[in-house]
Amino acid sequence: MIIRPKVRGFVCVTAHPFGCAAHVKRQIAAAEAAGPIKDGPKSVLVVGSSTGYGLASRIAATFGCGADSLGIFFERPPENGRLATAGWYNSAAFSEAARQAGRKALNLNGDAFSDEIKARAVELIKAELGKIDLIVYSLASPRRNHPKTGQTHRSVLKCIGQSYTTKSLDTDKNLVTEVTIGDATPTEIEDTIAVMGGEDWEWWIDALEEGGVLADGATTVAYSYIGPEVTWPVYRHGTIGRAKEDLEAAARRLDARLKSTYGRAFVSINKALVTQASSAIPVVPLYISLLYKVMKAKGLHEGCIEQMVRLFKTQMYGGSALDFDDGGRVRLDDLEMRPDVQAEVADLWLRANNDTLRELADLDGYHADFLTLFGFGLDGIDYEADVDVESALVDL
């Protein structure tokens, strides 16, 4: 099979196994080049470990700190000649590299919201890892089957209180378009909180604590985003923002609870990057393409792995202390939100139209990062080669 990218809107429905492996190896090389992280975690659980910041966290922990890990993800495996998802190939490539480096790399593929996966994770930790000293909660899902009520909640990308019309980017045609984001109903707000809020994070800590597998001094971190005002109506002040407020409230409760017996909990606000989740949010792709242009020109651009290595090295470990903002959050978006960066992006936003877009925005960088998520566009991969899908598999 010759595997080529098939993009439908903000999703690529194909993934290249060797390209995904190359993407993982590139992140491993970046983590190793940054040097060892002093006093880092030794046994790590990453909930949502197959792509983006979750995958980068697992790589930073393993190849920066020498940690063993358990990754939780929900990905489609290959079967009957059908390709797996990119997250499956990422996890396979990571697991092989970690094991070659002498580290344990355990995986559970299933619904992280479920009681079953939590119970299986606890038993696997007991059998293979002992106790966990870092829990990364980086789950991104459009829906949640609630394990207590049986109800299916679906998140929505909507405003609250009014609709909002603004610029956006048609990534298929590279055109500036106008998009109107609707006003969410109370039910849609609650559903989005149920999917993307902090309840499940707290339930993971409950399960680990009740199972006796939380190490003394354990840290748990979840990831979020704030961004500039131009994105706030659909992001920070919209349904996603309401869910993120719930996540931050959960962090405060967990921190107060863990401090008395174990360790600490916090939310890290990370940089805007091209991920499978961010690609789906109106306004954000145009903002990211303009941001990339500015940050690359200033030498400030970071990808997921650079962000996570910096988080581990300068905030969580290595003798450093967490540097909180007024909201009790760690700010890994500090370079993105620098006044000079934001002033230039705001100017580009006003000037961006179909005549100026190619000049003002880093469209090539945006599209390259998007395709990389699915294993395409990586150096050293022959994308014209006939791939035997079955022989390209690595045992998870």
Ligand code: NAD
Contents of the next structure:
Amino acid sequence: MIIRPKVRGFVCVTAHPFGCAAHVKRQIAAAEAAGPIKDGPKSVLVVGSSTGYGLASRIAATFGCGADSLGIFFERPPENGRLATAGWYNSAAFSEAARQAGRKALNLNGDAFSDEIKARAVELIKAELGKIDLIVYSLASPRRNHPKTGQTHRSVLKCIGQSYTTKSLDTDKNLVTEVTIGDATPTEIEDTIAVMGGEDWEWWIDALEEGGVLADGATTVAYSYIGPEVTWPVYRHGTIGRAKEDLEAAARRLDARLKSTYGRAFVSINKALVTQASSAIPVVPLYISLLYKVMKAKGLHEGCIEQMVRLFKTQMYGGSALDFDDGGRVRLDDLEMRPDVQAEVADLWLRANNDTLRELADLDGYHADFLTLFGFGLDGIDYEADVDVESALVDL
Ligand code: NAD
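Please could you give me the other form, the form predicted in complex with nicotinamide-adenine-dinucleotide (NAD), since above is the form predicted on its own?
After this comes the whole thing, all chains and molecules, with the earlier chain placed first.
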């Protein structure tokens, strides 16, 4: 099969196995180039490990710190000649590289919200890893089947208390459009908190503790975003922001619990980057393409792997201490939020229209990053070559 990108709105429904592998290798090379991280974790659980920040965390832990890992994700495997999702190919390529480097790489493909996957993870950890000393919680999901009530919660990206009309980017046509983001109902707010809030993170820690596989002194981290005011009505002050407040409250509870064994829990606020999750959020693609323009010009741009290496090396491990903001969060968005960067992005935001967009925004960078998520546009890959999808990266 010749595999070409088939983009449908904010997703690409095809993925190239060897391109995904090249993307993983590129991130491994970046982690290795940053040098070894001392005093790092030995056994890591990454919930949401197949793409974006979770994959980069797993790579930083394995190739920066020499850790063994268990990754949890929800991806479609290759079946009956059908392509797998990018996260499957990423995980297969990561696992092969980690094992070649002498590290254990275990995987569970299934619903992280379920009791069953948590129980299977505990058994696998007991059998293969002993105890876990770092848990990265990096899920981004549109829905959650609640294991206690059986109810399906769907997260929505809406404003709270108002609707909001603003600029956005039509990524298919490269046009500045106007979008109106609706006002969420109380149920939609609750549903979004149920999916993207902190309850499931706490349940993961409960399961590990009850299973006797949580190491004394363990660290756990989850990721969030704050961003500039133009994104606040839909992000920080919207339904997703409410869920992230719940996540931060969970971090405080978990931190108090883990302190008794000298462990810690916290939220890291990461930079806005093109991932499968962020491309679905209105307003964010336009903001990211303007932000990339400014940060690249200033030599400040980082991708997921650079962010995660920085988190591991200068915050969590490497002899450093966590540097918290007033809200008890680590700020990996410090460069994004630098006043000079934000002043320039705010100016570009005002000036961005269909006449100026190509000049003001890093549209090429946005699209290249988006396609890279699915294994397209990588150097050294022959995209005209026939790929045997029955054999390419089928095993985890
Ligand atoms: P992503 O879409 O790249 O990754 C999501 C991961 O969750 C994948 O591994 C996917 O398989 C997994 N997943 C989803 N539903 C699952 C389920 N039911 N069971 C098991 N696994 C499941 O997303 P991302 O952008 O890397 O987001 C990860 C975290 O980082 C989120 O909390 C997000 O809010 C946060 N964050 C993202 C950005 C950004 O700009 N992308 C910025 C700051 C913080």
